[in-house]
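In structure tokens, one chain follows: the form predicted alone.
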Amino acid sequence: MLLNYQAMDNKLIVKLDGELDHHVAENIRIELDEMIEKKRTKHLIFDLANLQFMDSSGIGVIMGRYKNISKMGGKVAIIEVPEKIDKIFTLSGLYRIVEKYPNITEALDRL
């Protein structure tokens, strides 16, 4: 699992490739945690495109980020969501608290 941050003001962009699986959730959580903090971020936007996998504790991370970032008075969204992950995404309710956006351009709009 590789991550690529980039961060635009008071929000952070999150670039996931690989597999977000319980080998790695752990440490994916604590690397977030450590970002959000040191660059004071206030929304949070996962880019998936390049995730090929994600199991439960994968979207226990971005529950868990979500979390946290609401606590501040902030946002959490998701932008190109594969196929597949759409699917998991939707079946575990993950759209009932956190947006999803077609693009970049548009999660930065609305955020």
The other form holds:
Amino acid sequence: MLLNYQAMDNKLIVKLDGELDHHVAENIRIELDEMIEKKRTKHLIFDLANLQFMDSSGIGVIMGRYKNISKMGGKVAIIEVPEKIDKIFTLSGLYRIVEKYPNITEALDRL
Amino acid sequence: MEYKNHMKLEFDSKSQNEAFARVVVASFAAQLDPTLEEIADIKTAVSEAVTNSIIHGYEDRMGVVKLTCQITNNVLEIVVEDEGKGIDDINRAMEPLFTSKPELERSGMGFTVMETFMDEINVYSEPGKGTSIRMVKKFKSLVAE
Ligand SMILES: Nc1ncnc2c1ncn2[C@@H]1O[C@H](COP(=O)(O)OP(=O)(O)OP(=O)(O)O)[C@@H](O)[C@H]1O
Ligand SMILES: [Mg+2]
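Could you output the structure for the form predicted together with the partner chain, given that the previous block was the form predicted alone?
Full complex below, order starting with the chain above.
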């Protein structure tokens, strides 16, 4: 699993590349929280275009970041959601708290 | 003619083996000519069951996880077993959002994912003895000769 970051004003865009499961979740959590802190992030955007696999461990990672970000008045968005991963997001009710946009242009527009 | 095939696998309860287990099942299921969605469904369900054995069953102690697959015509049956701590209240454990480990940022969605992505699930568990999860998926394809 590879993470790529791009910070823009108070927004942090994180590209997730590979497979997000329990095995990698802990390291990703630590790395993400460090970056969120370092870049003084208000809004967090996950770009999932290259996410090959995700199970409920990924739901936990995104919900955990949502808790921290929303406490500080920020929002979490996800973009470029692959079809097979959309199913688990819908099922978990994640779209009730996290906003979904088709691409980065739209996400930056709305946040 | 009835088509049958089976496989059996044992591995240590290490998180490295979560990816291994789901890839093995996906490869074994390839003979059923699955759709991409069917493959994604079984990989996710296997990942949930194996992760549960590692996190909850053995609680990061060392143990062995057993995985068996049985194909009968276009039906795949997957069993994931551990000899870990077991589940006290299975009905409660299977409720959406129930987790005994919120401090680990678990979402309590594992069983819901298994139930939704597979056609059938049965949970057998005994506190102190272990847990066995049986899942069944019926593939749309007709089985190849
Ligand atoms: N193999 C197992 N051995 C012991 N307890 C288990 C096992 N599998 C599940 N459980 C119990 O059932 C509960 C619900 O499992 P489920 O997979 O639905 O959620 P979770 O693992 O807690 O969270 P998530 O899967 O979303 O990360 C667990 O919190 C745990 O208490
Ligand atoms: Mg689980």
